[in-house]
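Just the one chain here, laid out as structure tokens, in the form predicted alone.
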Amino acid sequence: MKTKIQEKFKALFNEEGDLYMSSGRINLIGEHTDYNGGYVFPGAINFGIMAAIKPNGADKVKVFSLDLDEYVEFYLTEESIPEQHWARYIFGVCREIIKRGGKVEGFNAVFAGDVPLGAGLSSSAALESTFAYALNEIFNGGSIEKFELARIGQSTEHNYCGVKCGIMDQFASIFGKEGSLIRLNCKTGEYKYFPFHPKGYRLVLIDTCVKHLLADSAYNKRRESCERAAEAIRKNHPEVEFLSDAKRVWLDEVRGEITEEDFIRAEYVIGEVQRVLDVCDALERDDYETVGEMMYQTHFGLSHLYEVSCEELDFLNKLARKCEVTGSRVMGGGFGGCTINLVKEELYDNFIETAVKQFNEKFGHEPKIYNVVISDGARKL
């Protein structure tokens, strides 16, 4: 890949640009619970945005996707927005830097990535991250600090893509670490490192390679079960502020005061931001038969209370658990997508072997497999 870039890097502008790189996420556990105020438990992994970038002394940014075989130029200004959407989170970068008072200036760019696509791996925080990193360093010295690169990711989304994302993706690339993951208060920006090295384990996504329409719209129904929930609750306990600052016990008192829905949806998300302290506490003793039993019980929460899994996802939860995979678990927003499974590595080609064929018998399509290792977010090469 950095081959390639700085071939075609040379073949546009006759030069060579600085490397930059920028990673996806998993997140290990803590669904659902960033819009609730509480705990997620992401780490960068080793899929990508690489790009090669140098300034231009103009007044132009000039840039070209290796991966679409597609050129986009355009200004530095607010009405120059790019058509395509890809370029669009590049633009936005640049427009969220300025308008904190940053400096950009014209540059050039290459860039490419390996992040595979629709997996809910984040290629598009990759791709922001990775700007925001360069062009922090290359026009402000890297004054600009890493909390707000992270934040500048988040508003490119919301201002530029239309997309009102939480803060994990952006931060979990920016602040990824090898061999870390990192919990990350959402109500507070708090967060802590946590090592994370699976000795004779792996882990493993596998991608339905299916996405159900009902995603964005059930997303919203949920987040709003959760507001009437951490309402009611704050009439008799005035400091929950969201959901995450409510104790079990709490929900209890108003069941009869909120329709059932909302208080499954409650009673899966203040369970969840326990389990992310309880495998915090697992990862300290290294003891990841607790950790995978904690995302056995987040699948069943997103399964039967959150109702956010679906047909194929509980197909290989199910089979993980026939397989004696330690873990497993459906990752990110839910109605298709992938599972994150720690398999033990004698268990690995069996279950994999296993999960795809007797996957493609009932669906009718292979799934994908990514074999992640936690590494390193936003870097200079």
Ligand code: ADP
The other form holds:
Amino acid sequence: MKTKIQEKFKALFNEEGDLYMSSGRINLIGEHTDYNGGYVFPGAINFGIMAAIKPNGADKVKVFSLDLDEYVEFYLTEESIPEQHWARYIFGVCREIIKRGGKVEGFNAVFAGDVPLGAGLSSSAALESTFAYALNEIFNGGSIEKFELARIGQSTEHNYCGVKCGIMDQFASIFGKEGSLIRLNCKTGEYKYFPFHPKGYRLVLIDTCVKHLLADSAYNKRRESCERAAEAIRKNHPEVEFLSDAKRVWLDEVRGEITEEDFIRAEYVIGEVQRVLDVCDALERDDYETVGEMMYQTHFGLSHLYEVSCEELDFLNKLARKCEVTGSRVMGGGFGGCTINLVKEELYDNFIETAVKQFNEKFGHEPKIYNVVISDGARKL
Ligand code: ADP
Ligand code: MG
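Next block: the form predicted together with the ligand, after the form predicted alone:
Okay, now the whole complex, with that chain kicking things off.
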């Protein structure tokens, strides 16, 4: 990828660019916790976006996307917003840096990547983080704080790409470290690295390649349930700002006051916040069996309490159990996308073979397989 990028850069701009890179991400556990002020537990992965970049002394940005074979130019003023979807991520990052008082001048860039698009590994965050990190180094001497770089990516999605996302994806892409997962408190922004060295295990994603349409409206409904549950609990415990602040027994106190549906949604969230903490403890003991069991519990909760799974995901989860996979759960918002699986090396081949074959027999298409390794996030090469 490096050579191809530099070759194209040379052909277009007659010199070599400096190389920057950032990564996609997985989330080991902590699902639907972000908007409830709870924990998420992501890490950067060995799939990323790489860019060659060099200032061009003009007020124009010239970018070539190798994967899409498209060239775009834009000025750094608000009116110059490009039509191409991919270029908006780069334009947005430039604008968000400038809005914060940072400096961006004209530059040339060529980029490419291997994060599968729209598979739930956050290729968009990898793209934003690559450019946010690079433009900070090139034009601002690295003076913009890392957390702010993540916010620049998030605001880019909000303001230029129409995606109202949380901070996790950009956070993981910017802060990611080889062999480490990062527990992020979505309420306070506090974070902590935990060792992730699953010796003898592999981490593999199975992509159902389906996306059911209910996702958006269901997501909003889940959020509303959580807000109603938190509000009910708050009457007895005013310190509860978000649902994740509540203890399980506090939820039981209001069982008669909220609907059964709101109750089971909240039950899932409060359980999930605790599971993240339990997984972190387990990792400090190198106890991957407990990690795996928690993943199964999360899947159960997402399927039966939060009700955001689907037939394809439940099928893969059941199959994982049958194949004695250590841990398996749906990753991401639900209604499609990937399962994330922690599997012993000696069971890996059988699991993948069985999953691909049986999934294909049942649903008429093969799932995609991504072997992931926890890797570094944004960096200069
Ligand atoms: P994801 O879940 O992968 O983040 P998104 O829809 O949020 O999915 O982002 C995908 C978009 O990011 C693509 O439509 C494209 O605009 C941009 N993108 C990601 N990777 C690349 C790439 N390698 N080359 C060009 N654009 C990319
Ligand atoms: Mg995205």
